[in-house]
Every structure is written in structure tokens, then in C-alpha cells.
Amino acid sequence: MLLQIIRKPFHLSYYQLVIAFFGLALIGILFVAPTMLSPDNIKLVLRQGSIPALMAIGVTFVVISGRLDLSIGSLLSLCAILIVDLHDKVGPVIAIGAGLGIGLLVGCVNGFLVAVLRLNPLIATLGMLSLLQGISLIYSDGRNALIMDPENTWFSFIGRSYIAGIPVPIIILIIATIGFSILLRYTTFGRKIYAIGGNEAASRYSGINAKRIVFSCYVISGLMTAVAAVVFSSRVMGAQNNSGSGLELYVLSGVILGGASLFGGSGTILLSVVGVMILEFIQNGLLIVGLPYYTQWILTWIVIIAIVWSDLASKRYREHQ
């Protein structure tokens, strides 16, 4: 009897159940650390969370198409190192352009490997992660990069300033969320992504160029990671060659927590952003109550295992109906 209950998915969407679970955990933390609800702390968490949330927007496109992108953590490290290093040498405009260019280039390479050469996306992007980490170390010679005069550059506006009391990174995230949500839900391009993720073979018979669409998804993922690197560099005014280490799994956890299936065909930009923010608030609560920061990785493991199990259970249940 118990085995049947475990195998059979719940009537509610398991995504709703997982979000409810973490919502309850958040409420529990609030009773222990009520300062989490202070306006200053909420702004702090949202501003910190804007960086992985921007990355999650791009990753959502890839996941809905039925693929993965594990290179985003190392890509953020490389873009951030490049932007900060070039800032004092050639100015912030060219530095930002170079960072965005690297993001687009890596997205194109990933797209070519996965969509055109049809390599396994897990292996291809994991290899890219290693390559980018090596390039970051070579470029920086293992040293941290710093902007020498952070108080006298307009570049700090992107990551540190406010507009009408709202941090600029949050405004950037809101604009990106709205723009890419419209692109995904209300355009032919977006509908093709859902079709490919749901049934790639059928989408090809329908005349959809799957290679082009998947390639474009990886380009968007690379671009949004580069945008996140710009915000990160502006906020920290420095970068390390491991600044993005571990973010690939953290962002992926937020995306699947928000309802995107690892099998493709489902997910939304808004819920991916919400999923990342849930993790950010819980992580913030854990730190406030005095738990070490690395407990977030235990949380990440729990999220991935729970949702992948439930996703598999739901798929098997549908297949036997």
C-alpha cells in the first residue's frame, strides 16, 4: 500500500507541493528570525537573488527545450573577471561589451555542440564548465580582479544604486522577467520551444527547425549569464576566478523548483525567478539563525532529489494511464 502511494503522484502538482513545503520552512524560519521580514533585509535578499535569477531566466529556455546548461557558473566567473579587469584599462562601456560578447560566444558554442553536433548536453556543457574555469585561471593568473576607484565610476550605478527606493538590480530583473516571459509565452518562437521540449520528433514533423531553436536557447542562456555577470561585477566591484562556482546547480534547483520539468516541455520565466528567490530567502534565514553558509548545498541536494523523483513518478504514472 505504501509503495503504491509513493509511486502514484499526488493530485496536486508536485511543484505546488514542493513550493508549499519550502514556504512552510520559510515560515518556520520567520518565527525564529523575524528580522527576515524587515524591508532592508527583503531588499538585500532580492538584490542578491537578482544575479542567480537573471541566470535562471536563460536556463529556463534551455530546460524547457529538454536540455541542460551546466556551464553558467564558470561563464559568470570568466565574464566577471574580464569585465572588472578591462574596466580600468579601456573603460566600463567596452568592458561591458566584452563581457556580453563572451556570453554570446559561449552560448553559440554550446548551441553548436548540442543542437548541431547533437552531443549530450550534460557532457557538452560540463566540458565547457571545465574549459571556462581553466580560461578564467589563465586570464587572471590565479589572482582576484578589483576596480581601483569604485566610488568614482558610473559603473557602480548598475549594481549599487536605487531608483525610487528600489535597487537597480531588482529593476533589471523585473524588466528581463517581463520581456522574456512575453517572448516565451506569446510568440511563435516560444511555442516552438515548448513543442520541442514536449515531443521533439513530432515538432520536426510539424516543420519546426529544432536545431535553430535549441541553438537560440543556449545563446539566450549565455547572454543572460553575461548580464548577471555585469550586475555582479558592478555590485562587488571585483571578481574572483571562482565567483560563479556552484551557481549552475543552485540556479537549476531554482528553475525546477519553479515548475520546469527536466524532461522539457513545461516551465515559466516568472516561476523560475520565484523558485530562485525562495531558495535565497531560505538561505538568508539559515544564515540569520546562525547556520553555516554551506548548508545551502544540502538544501540544493534535497531540492534536486525530491523534484527529480517526483518528476519521474509523474511521468511513469502518465505513461501507464
Second form
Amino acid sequence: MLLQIIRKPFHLSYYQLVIAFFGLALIGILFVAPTMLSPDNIKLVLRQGSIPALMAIGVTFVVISGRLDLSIGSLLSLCAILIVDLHDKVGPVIAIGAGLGIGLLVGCVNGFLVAVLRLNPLIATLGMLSLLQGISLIYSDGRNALIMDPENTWFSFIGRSYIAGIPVPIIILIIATIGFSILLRYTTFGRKIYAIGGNEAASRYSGINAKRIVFSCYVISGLMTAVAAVVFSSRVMGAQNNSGSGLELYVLSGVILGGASLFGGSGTILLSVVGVMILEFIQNGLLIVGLPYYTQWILTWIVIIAIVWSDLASKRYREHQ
Amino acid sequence: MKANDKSSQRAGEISLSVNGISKRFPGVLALDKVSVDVHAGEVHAICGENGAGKSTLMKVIAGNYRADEGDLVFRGVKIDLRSPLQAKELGILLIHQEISLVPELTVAENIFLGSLPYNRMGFVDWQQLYRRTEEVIAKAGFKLSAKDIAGELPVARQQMVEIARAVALQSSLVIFDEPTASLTEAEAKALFDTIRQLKENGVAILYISHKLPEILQISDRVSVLRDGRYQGTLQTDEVDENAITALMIGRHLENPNDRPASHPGDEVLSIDRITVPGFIDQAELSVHAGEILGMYGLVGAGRSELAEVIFGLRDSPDVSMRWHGKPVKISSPSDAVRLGIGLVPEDRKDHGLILDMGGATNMTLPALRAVQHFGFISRDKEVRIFEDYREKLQIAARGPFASVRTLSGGNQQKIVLGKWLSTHPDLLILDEPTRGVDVGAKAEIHRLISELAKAGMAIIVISSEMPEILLLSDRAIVIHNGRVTRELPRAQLSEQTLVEGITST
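To complete the pair, please output the form predicted together with its partner chain; the form predicted on its own was given just before.
Complete assembly follows, chain above in first position.
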């Protein structure tokens, strides 16, 4: 009832209401911690955020197709452990190749389970989350991995360097955002993803091969997480076997904060990236204010519940018009 | 007791007066000062075209909508309904088209759902539940058994259970909204017996339908709505279908049989053998270029399922088809689209359209190949296709990329048609092409189908509306009990021969 009183006079949709809430929260934090707006801090947050944002690009494909990928947290850990460990053993090129290969493979397996065997995406990818966590623990023997001489490898360029004053991870993120936005918005492949998410049966009745498209979405998701892992490894020059723990939900909440519906059929790459960045800034503000790092987990919960509620409410509203 | 009081109304006295009800929705006046009286112990039919305001009126009476103007007087008292629940408590019950039982529960549990009797321990008092159910069933005169599982009953019996709920609630006004939409003829007969039984118990009945034969059969009086306005009330036994139709559309329909015979060309699709598990056992059929093949049969005879097998949506263990004379295997809809087959599905909203997408986006979906260049979609081409069909099919849409969700049924159906025409198919299968479409759009769609056939397209029209089959078909087949029971060239087409097809064994 209270919500209706706020919503109606401003002609806000439920989603806009939630966004307005987070916008106000961010502004509130800015008042308490004005140092957030210093160019150095902004650069820092964007560089930090480019890792989950790269993952969000992949997840956006999956979410628009009407499905979920919750395996990406462990996938990030596994890829990072693998890349860091192999870096000193066989060199950066093969290490990166192996990381990307694992991302691709996991994407294919998820795609096969969900698109071909038609398993429930939630269960299939949650299972994968557990499996990959186990594998990275076995692989690392429970130990953290470290690159011994971080000063003397070109690998550090990816995560630590600048081009024209802009951190390389941000440049990678910008290129990926533009590239995947074009793929999603202007190609037949992208159109089919929206169609499947909008109404899978009608897409099938239109001759669209839903299996192939959904499979591809999971492959993109796996691959983008591997790319994020490359950036992560290079930035940290080390990896723990729980580096990505919790990221699956954090990234998902950024994506839906950016307007992608969990029912599928809507969302854009750019807004997903922006969604993740908003979360990063809120979290950065909370850190500056003096709250501990793990408030991120609580933030994730708030975002997910608020957005899922708004998504459901507006769907009901639409269908009862 | 209050409950007893509810159902005690004498036959003949006015149960409900609708006085000058108006209801406005954004952009439309759905009801314009409608007044109607319903008597106790009468079946009062409300008919009109789609969009005439029947459903809106019923929803106002059942408390789903509030009228903008006018009032309702129920059993002598002016009422102001704020919710369906309130209407239910007063004794007004709307029985929806779709059956809303809990399939796993028993008949008794379904009838008393929400008001199950409890014993002192707080558990369901089964004895009392079954006793009261037997009482209700006996009072209504239904052939039901309290302990049967609802989901296992035939549809007509399930509908009885819904109606028994009305009896249990001691409703004095029961509204039926297109109750025979998913019933076979035999089931519809059973329903009518049920309704007559209710009527004898003094219940007032509002019966909405657009099927005139049915209205003539069941109703005592019939009121007609057109464009939200009340047109008049007729004594059913004094009128025929034409008189009602004239009121419904304000003019007389042309005779559908005045059409020159077509000259079909080569065989486009011929099915030597097709089995649809659970429905059809080794049927054969063929359709030629420039020919409209009508496929008639009752709901549930497997006609849509047959179309799904042809279109690659459904597997069949035993199918052998030839396309333009050459054997083909169609294992997915994309195979079918590639060959040049289009399917306008029965369920427009679930299978035909992506409701949140625009008209252009929907139209180009099966033909993305034609609007792309190296995988990139050309917006110009999309818009051109959309504008092309918008003009040809007279589609009232706001723009190429505006969501099709809010369009009327007729316009939505035209978008589905445009979608398939844009693929330039050799064979177009239309499954109930005019269901839920108003009479004006229906005539346009019929004219379009004829024109397409004249231009050389092979067309299969699946319909359970006999007039549609009679109007369109150059040749018709009747499917019944898993077999093609009749194949009728146009010269032998008549209601008589079609009915023989579904009654013969």
C-alpha cells in the first residue's frame, strides 16, 4: 500500500521504483563518503568491477534466454587456480589457453545438460558450482597458487597496466561490451535469444532451433567467466580456491539490477555492466564508510529480493491489464 | 440462517436487474448503458460478437470489475460489488471457461474446497464431507460420485463438479462463460441437462455463448449486445438463428456457398501414411497447389496433433510423406520452414506470438534468413515487410516495434498470418484460424485465405466450426476415432455429410 502511494504519483514502474531506491542509497552514501568521487577511486572501482562485469556479459545471454547460470563462481576459482599454477610451469600462453579451454568446456557441459537434456537450469548449474569447487580443491590440494615473479612476466600487462591512463581491464571490458552488444542487438543470433526468452514455444513454432541457441548462451557464459579469470589472475598474480565464491549470485543481481528479467526475453549487455558497476560503487561506499567487505553478501540478497519482487509485480500487472 | 435465505427465490421473479451499466477502458467504451433483467428459474443467454461486451458485463456482475455508471439490483436490493468473493457470498457465481478444479483431489473435496467441514480435533470431518456432498449431488441431480478423483473424470463431469460447487454455495445466480468451448457434442448435451436441473431448482442462469444453435437449444430468452450496447431481448422459442444474427451484426450475412469451384494444381504434400500416437492411426491425406483442404473433427480428435507431426513439432513412429512428389522427412519445425510450410497455430498467445515483441519482430521470426546480411538484421527490411503486410491485411498496430500484447485478437491473428506469409510458403496450415476473432476480422481472414489459394498456395484449414469448413473448403476430410472417416469434394460438402463423418463408427 505504501509502495503504491510512492509509485502512482510519479508514474514509476516497479522496476524504476527499485532503481530509484538504490539510486537514493548511492547518493546517501556519497554524502557520507565524498572521497568516492575522486578520479582515482572511480578508476579503482571500475577496474575492480570489470571482473564481475565481464562475467555479467556472459550471464546476460543466459538470463535473456530465460535461464540461469549459477556455476560461474566456482568456474572463476577453477580457471584462476589453473592459470596461476600453469603460468610458472608452462608459461602464460598455454596457461591462458588452458583457462579459456576450461571455460569453454564447462559452458558446453552446462549447455548440453540444460539445452539438450532439458535439465532444470537452476539445479544443473548449481550442481556444476559444487563440482567445480571440488575440482579446484583437488587440483590445488587446498593450497593457494601464486605467481612467483610478478614483475617479470608480460602476463601482468592484462591486469595491472594502463593504456593512455586507462587500466587495461577496463579497456577489455569496454571492447567486450561493445562487441557483445552488437552481437545481441543486431544479429539474427541475438534476436533468436530474445525470442526464446520471450516465448520459447512460439519460437519453436517459428522454426527456431532453441537447443542450439541456448547451448551457445551457456558457452558464451563459460567463456566470459574464463576471460574474467584471466584478468583476475593477472591482477592478483595469485589465486585462492575460493576466489569466485559467491560471485554467481552477485553477478546475477547486477544483471537483473540492469533490467534483465529472470523470466527471460529482456535485458541488454550495457545495462548489465552498469548494474554490476552500481553494486560495486555501493559496496565501495560501504567500505569507505567503514563497513566490512562481506557486507557485499548482504547487499546481494537485498538486490535479488527487491528486483525479483519488482519483476514479478510488473509481470502480474502487465498480464492483468 | 443466512445461507438458506440466499437460495429461496421464487421462479419467475426478477433475480437480477442490470440498470444502465457503463464501463470504460482506456480508449474504449466496453459497455454503454446496458440494462437487462434476469428472472429466477430462467436460462438467459447473452450473445454478441467478440468484443461486443459480453465478458465485461459478466465480470461486472460477478464483481471482477466495477461499473463506471449504473447499478445492479440483486433480489430487490441494490448491490455494490467490490470483489468476486463478495459476489460469491451474495450468491452470484461465475463459472469460467477453463475448469479450475484441483485434479488430485476428490469430487467432494473440490466441491467444498475452502469450506471443508472440520471435527473437534481440527481434522477434516470426512463423514460429514461425504454426506453433504451426496446431498448436493442429489439436490442437483448429477451423476457424480463423492469419492472419485476429479482429474480422472471426463471433462463434462468435471464441469458438473464446478456446477455442484454453485449448488453447495447455494448460489441463486450462476453465470456460464462459453461453457462448451472445450466440450464434445455429447458432453455439451450432458451439460445442458445439468443446466436444466439447476434451472428447475429455481436458480437464475446467465449463459454466454456465440454459438447460436446452442443458445436456441438451452435458453429461454436471449439478449444481444453489439459494440457494448444492448440491442434487445428475444423470446428464444419465437426466433431463429437469422433473427439473432441480424441483431448481433446489424445486417445479414452473405450466403457462403456462392463460390466458383477451384482448379487445383499439382500435389504439394501427400502423406501416404501418418500415425499420431494416442490420436490417429495410419491416416492418409494430400493437398494440392491452389486447393483449400478443410479438416473437420471434434475437439480432441487429434487434428492439431496431426498438424504438429507434419510441421516437425511432434514425433511419429510411422509417417511417410512426399513433398512435391519427393519423399521427405521433417524432424523439426526448421525443416518444415525450410521446405516452405507455414503453421498458424491454434493457440495464438502461447504458440503464435511473442507478446512482448513488436509486430515486425514477430513477423520476421521464421524468415530471419530473408532480412539478414552476414548475420546482421536489416531494420529497414523488417519495417518494409511489416508495412507491406500491415497494408495488405489491414492490421491496426501502433508501429512495427510496439508490443503486440495489447492488440485485439483479430489483429494479433493477422500478425501471425503476416508472419507466415512473409516466408512465402507453398503450404500453409491454419489451425482454427478465426478462434477468438471478431466477425469483421473473421470475414477478412476468410477472404484472405481464399485469395491465397487462388494465387496457388496449398492450404489446410483445421476447424471445429462447420460453417468455416463449408465456406472455405474445396475438399474436406473428417477425422473421427483416429481415422479419416470421410473425404468430401466440394460438391458433396454439407452439414449433413460432415456430421455423418463424426457420428459414423
